[in-house]
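Here's a solo chain for you in structure tokens, the form predicted alone.
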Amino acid sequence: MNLSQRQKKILEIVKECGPISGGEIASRLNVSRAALRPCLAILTMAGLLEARPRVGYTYAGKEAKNLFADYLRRFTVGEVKAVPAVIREDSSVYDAIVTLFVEDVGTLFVIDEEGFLQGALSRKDLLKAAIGGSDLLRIPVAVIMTRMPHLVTVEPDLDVVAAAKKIVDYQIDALPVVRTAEGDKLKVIGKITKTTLARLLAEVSS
């Protein structure tokens, strides 16, 4: 968040003298209370100041990184999700490798014939299978994939900060975005990846 010089000065005054009234701040800056009102409103809405009736303004003590995290939490997984790359569970490992490079992705999500999530395949999974020297055309991806319920998933209403924490905690590259269908089966409706999150950071920081 980029603050104006006046807003920065207001923060300094409140840090040193708070609680302090709007009139006292205006007097110290030699401006009218009306001229000060928009700045105080912005600083209060941003969480940098707290306004208390009959008490005045106090410094909220939030660091810039906490404010940025609060801002990012406004975005949900459903708002920033990307299109997932999927493959049927009866497809061969060879087909999976081709799909991985054609789609230019790091993870494939494996679905059954009804489109429900069954597992996931990473580049590492496919590399291990290829190094093994087996006939990749004859091995179905179901043999080497990470299966449910060992798959980490996210729902569209989760905030992106929580999704990023899952990616870090589980040391994975991508999360399937799912919605629950009949019988607690999961339908893949998108994906969240490190690239997705990096793109969001670049957009909100520009």
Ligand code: ADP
Given for the second form:
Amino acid sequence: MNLSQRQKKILEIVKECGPISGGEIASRLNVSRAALRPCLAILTMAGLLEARPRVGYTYAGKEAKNLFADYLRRFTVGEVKAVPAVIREDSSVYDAIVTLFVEDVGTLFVIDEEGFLQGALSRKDLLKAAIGGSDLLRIPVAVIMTRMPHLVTVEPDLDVVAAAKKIVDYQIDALPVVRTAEGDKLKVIGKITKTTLARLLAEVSS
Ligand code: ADP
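Cool, the form predicted alone is there; where's the form predicted in complex with the named molecule?
So here's everything in the complex, that chain up top.
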């Protein structure tokens, strides 16, 4: 919500001095009560001010930043997740590089023959292997991947702000969205990446 200079000043006064009467706000701003009425009505309707009879105006709103964070937190990982690209742990590094291009992704998740999550492969993991001079057709991805239990994962009911924090805190590009299948084994049911989060931001802001 775009506030006028006068509306911003009213909010500052109420935050600092509330509860405060309309007349008092008007005298602090050097304007008439009548001139203030439309602004007070807008701020009250927007939920930023609360008008209590015989008490005055109090500040009821949250900072715009908090409102936006609250709004974003309503989206869960399960709602915004994208389709993950997966590869079997016995595949070669060469196959992983080809898959990275074919699937047009930056991270591959590695699964075993039963489909359980075993690891993750990033672009730089593959680059490192490629400049190492070894035979890429012969090294299985299991040798170079980041493996369980070191993977950072998220569950579908987590909110997207918490997922974004994990991406920032662990300095990684992608999180596998998982569901516990057998014991503590995990099935990959999606992914949250920097692109997923950028897309969500673009969608909610347009
Ligand atoms: P890049 O290595 O291309 O910069 P990342 O920042 O995503 O991409 O990966 C950094 C390292 O973290 C890599 O070694 C990668 O295997 C590992 N990694 C990638 N995703 C995860 C994850 N979800 N949990 C733990 N480690 C990960």
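Positions refer to the first chain, counted from 1. What you are looking at is a predicted structure, and each value in this text was computed from that prediction instead of being measured. So that the term is clear: the rigid core is the largest set of C-alpha atoms that superpose within 1.5 Å between two forms.
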C-alpha of residue 137 off by 2 Å or more between these two forms on rigid core: no
Rigid-core frame, C-alpha of residue 192, shift of 2 angstroms or more between these two forms: no
Large Cα move at residue 156 between these two forms, threshold 2 Å, rigid core: no
After superposing on the core, C-alpha shift for residue 19 between these two forms in angstrom: 3.6
